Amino acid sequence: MSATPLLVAEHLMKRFPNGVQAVDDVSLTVHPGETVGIVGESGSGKSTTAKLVLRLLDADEGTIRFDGEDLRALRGGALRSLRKRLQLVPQNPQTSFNPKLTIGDSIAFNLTVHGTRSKPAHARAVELLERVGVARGHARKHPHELSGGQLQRCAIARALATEPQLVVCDEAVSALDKSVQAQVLNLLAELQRETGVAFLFISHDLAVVEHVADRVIVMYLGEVVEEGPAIDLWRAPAHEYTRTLLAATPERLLATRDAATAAAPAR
């Protein structure tokens, strides 16, 4: 892992017109071929975070550096240049997905809008869907026809198709079932083997989080209360709200149970 870091976001502030604080004093840094996971409930801020760092909502406060260029300054061109550099990976691929569009021109005007001719576009577009185990035949489909977990991984082929160096997953996997999202988490590692490319990783899920994460970041009610390396947030959690996740969480409720079976004395 490089010691520089790919982004740098720091005292990140953005108060809503209702006077709702979304995020209050959020710094964080990701650098390159990392994962680092955001988690907290619902209204904890961390998809308000996601979309200030990726500028779809501009912070009240803060500052914002994308491999060393001062993000928040950006405007225009220099601002959509970059934005092939930066992708993201929606909670909702059903939404997300023109409905009017086949999935090889959603993917492929992902590069066409970047410059990309429209031939290469829609061959490269072919060749992703295959990489994320997708038929090549499902490019000529529109997304009522495949199912979730079959455009979440289209969502990812478009988010990749720009070659970025950060992916931001919001909740990406949260409406797929168990089974589905461990085949889309793997093949998330198994990309950032290949490619090297980092991702800021979104979710309600400490599970999922601590799965896929090499650090967490633990919200509430807008403000970072604890931070550090999966394992040892799993293992020794200082902060009682990041206690209270993990209790909640199913996953940790069995190795409780199981631990305290094992060591009840025979009867």
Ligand SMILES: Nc1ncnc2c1ncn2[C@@H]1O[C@H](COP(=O)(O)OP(=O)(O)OP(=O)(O)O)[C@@H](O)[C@H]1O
Second form
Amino acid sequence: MSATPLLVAEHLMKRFPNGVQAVDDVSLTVHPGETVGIVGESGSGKSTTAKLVLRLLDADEGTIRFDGEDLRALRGGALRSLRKRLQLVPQNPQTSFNPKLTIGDSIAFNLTVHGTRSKPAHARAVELLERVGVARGHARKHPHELSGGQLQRCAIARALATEPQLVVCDEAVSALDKSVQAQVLNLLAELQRETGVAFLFISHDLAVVEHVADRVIVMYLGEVVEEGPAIDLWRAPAHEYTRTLLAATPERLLATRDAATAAAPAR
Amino acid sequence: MSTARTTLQRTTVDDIITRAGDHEHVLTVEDLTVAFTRRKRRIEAVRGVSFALTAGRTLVLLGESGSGKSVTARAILRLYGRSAAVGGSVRLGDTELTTLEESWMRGIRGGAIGMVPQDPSGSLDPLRRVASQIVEVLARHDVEQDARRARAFGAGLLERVGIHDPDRVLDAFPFELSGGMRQRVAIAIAIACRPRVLIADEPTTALDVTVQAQVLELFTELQQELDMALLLVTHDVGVARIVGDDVAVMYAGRLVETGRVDQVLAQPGHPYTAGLLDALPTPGIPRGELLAIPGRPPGPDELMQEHMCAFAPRCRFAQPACESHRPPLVEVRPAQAAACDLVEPLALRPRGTVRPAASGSAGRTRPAGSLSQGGVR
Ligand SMILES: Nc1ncnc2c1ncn2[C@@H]1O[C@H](COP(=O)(O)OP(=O)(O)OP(=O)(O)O)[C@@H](O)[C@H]1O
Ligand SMILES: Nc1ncnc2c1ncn2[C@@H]1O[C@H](COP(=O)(O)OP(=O)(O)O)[C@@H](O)[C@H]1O
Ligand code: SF4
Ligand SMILES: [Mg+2]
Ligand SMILES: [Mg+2]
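Taking the form predicted alone as the starting point, write out the structure of the form predicted in complex with the ligand.
Below, the chain from earlier opens the complete complex, with every other chain and molecule after it.
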């Protein structure tokens, strides 16, 4: 792991006008090429944390350094150029793509908005689609004409168009069927090997996070309650909430049941 | 006159329900087909599905989205009315439900057969407090006509499903409750009349993992307590493993594998079942090396070829013969049936053992239709 971190967020705070303290003193670090997972139950502040990091929301307090720059101080052109290096793959591609634009236009737009001219942007869009396993003909289709899995590949292509250093995946595979989810997870891993992109990977599915993440952050009621390499966390969860979370996953429940069955004499 | 008729009907419905208890299979579904018409085309969402439910046991209907699970569940309760053409037979005990008079069917729905939908907001009326919804169900099925006693009964039900402050919840509107709480209320309503059969359509999909575990536990408890037959619809193998006794795996409107959950998941007899298991992220599988099933499940409008195996375009064992005939569901080992006769069951070992050695090559996804190189036959 490289010594200089890509993203360092410290003591982030966010309270919404309705009084909800969605993020309460959250700190996290992501190194280049690393995948950091965030798990936690619904409402624990995962998406809000992601939005603070993406500057889609402004933090009340705390500092965010991205590639050495003070992210919260960036304005105008500097902020735009940062957006290029920091992209998002959202949960529901069906609503994140403009229904009126073709897939190709949507992906190209992510390039033209950062100064690429239209023609090369469209050519690059087609290239990217092929890279993520979507037939180039789909560039001319509209979002509703594609399946969830295909559209999620398109969302990945759109995020990668700007050659970002960090991509935030907020429940990016949660809505997919398991057989298709495996394809998309493999694709993400492959792209990471190829481009060295880092992922901040949010999911409520512990099995998925365990599979993709180098390190995992566990959030509970807006706070980070535990953090560490996925393996350590899973083997020896220190925090009560992590234990509850782990105990609740089907695979764990099953492992306990299997152990009990194995111990019992055969029926 | 109308009271007399209602009483008569009530007796008959009660009769049907009581008689259902005398049968080994409380509910029998035979060769069920459900077809919709979309843009003048006939879309067969369910094609020849058969299974039977037993009191005290849970059958899991497992399959990916669009495979026809919900349509099956809803067709049993005749929720499609005239908007779908339903064929085959659904029997509660020895009573045929597909031809039963609609007014009697209303007594069965929510009475002998309870239903918990995926999204509790679908079964709860957003504009009415929980109490009035419970009171109404109890009155409709003649469990308790007195509103005050019905409320007390409702409080007991809510406590039974793990709600600690039933009075507050009774006075709440659905939107004032969390997702897990709403699902508990929906379950309370579904079991209010002590149904013989409970149908739950993805009852935990919208819930958090921690809440999901609690709700699944609740289902298991209630089922034992009320000696219900439970039909649980899910796309999640993990859920199937926890609550299921038996499983029916559905693909493109048909059952492709049936058997006992432990047996089927340990030794799948159909490549689709094996593929579903292999696709799950499991500890120890290196990143990026999940065994995905290539392609995707057939979409709603895709014309399905009757003469071929619907899984063929994605099956790693597919052979030319699979394109020209559709294997029926046949026994592959005692109490386990699969709709694939081309794979020796032993080839489909449980996950982990099927994976080829890591080769460092990029995609692990095999091209559709290619034969397995894994020494299968
Ligand atoms: N715009 C907003 N206004 C007010 N409250 C909000 C807003 N966005 C989020 N919240 C609240 O902040 C808390 C954290 O929300 P957040 O979306 O970050 O949760 P999450 O961990 O992503 O949950 P999920 O797993 O359901 O996506 C919740 O209590 C939520 O209701
Ligand atoms: N009311 C309807 N009209 C037309 N088609 C429908 C209707 N309901 C479901 N379908 C189609 O039937 C198929 C099975 O759907 P469904 O049973 O909901 O799948 P799932 O297994 O995800 O529950 C899908 O292709 C779906 O689009
Ligand atoms: S081997 Fe042939 S029949 Fe069996 S599932 Fe695969 S395609 Fe279908
Ligand atoms: Mg979220
Ligand atoms: Mg469904």
